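Listed next as structure tokens is one chain, alone, in the form predicted alone.
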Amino acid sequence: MKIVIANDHAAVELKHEIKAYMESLGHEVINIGTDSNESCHYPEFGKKAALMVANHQVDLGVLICGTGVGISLAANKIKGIRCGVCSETTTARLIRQHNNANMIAFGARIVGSELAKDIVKTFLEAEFEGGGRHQQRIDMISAIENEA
């Protein structure tokens, strides 16, 4: 799979971590965060990585700031993203299984490294379950989306 990872100041050691992890497991991932502790804004690489998603140049993307809820209010502001926030793995699945998030958020200062590496691989393995009540949900969200 090809994943895009991106990230603010408050993120350079855990997406490198991250990175790593997601390679070992097989999968490609562009890199496109900042690798500088210099203050900096994250919406721009919640937009630039939830462009890459929504054009179709990678499968999925992960997003990490400080809690994780900044970076993933700019990506859920393209139109067909789907980002959740995570801090433990059964919403990592679940976001997947019936929302078919195509991206997830968490933060560097609320999880650790092993747990951030847990709600990755399970986001990762979790599949969209389809049709019924779960995809009526998300053309609802969509019918939203294009009302703006």
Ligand code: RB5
The other form holds:
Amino acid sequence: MKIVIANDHAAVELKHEIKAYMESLGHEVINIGTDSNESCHYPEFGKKAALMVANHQVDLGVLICGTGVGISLAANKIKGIRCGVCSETTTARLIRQHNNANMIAFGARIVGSELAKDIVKTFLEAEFEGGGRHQQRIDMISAIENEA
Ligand code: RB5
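The form predicted together with D-ribose (RB5), contrasted with the form predicted alone above:
Let's see the whole complex now, leading with the same chain.
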């Protein structure tokens, strides 16, 4: 798969580790996050990565900041983006199976690198269960985007 990865200054080292890990799994990974430890603004990176996912330039996106929350909030402002924050693998699996999440976020200050790799692998390998109640609920989320 083609995957965008983005991060702020809190997650530079983990970003490089996760990028290399996803490449080792055979994915093409585009890094659009900061490579500097200088303080920066996570909304810029969340937005840029989310636009790449929403515009189908990539299949999925991985976002990392200190907690994973700020960068996910920014990404979720983009129409068509469903980004979940995960600190364990069960949620990482379920956000694909039930929510058809197209982005995942986690915190470099929250999860260690081995757990982060397991979270990413679980997310990438899980598949949307499709149709039925899950699709209906996703359609309801999309409808909210059009109402707002
Ligand atoms: C940056 O210090 C930190 O606030 C950011 O990485 C993130 O945790 C925000 O949600």
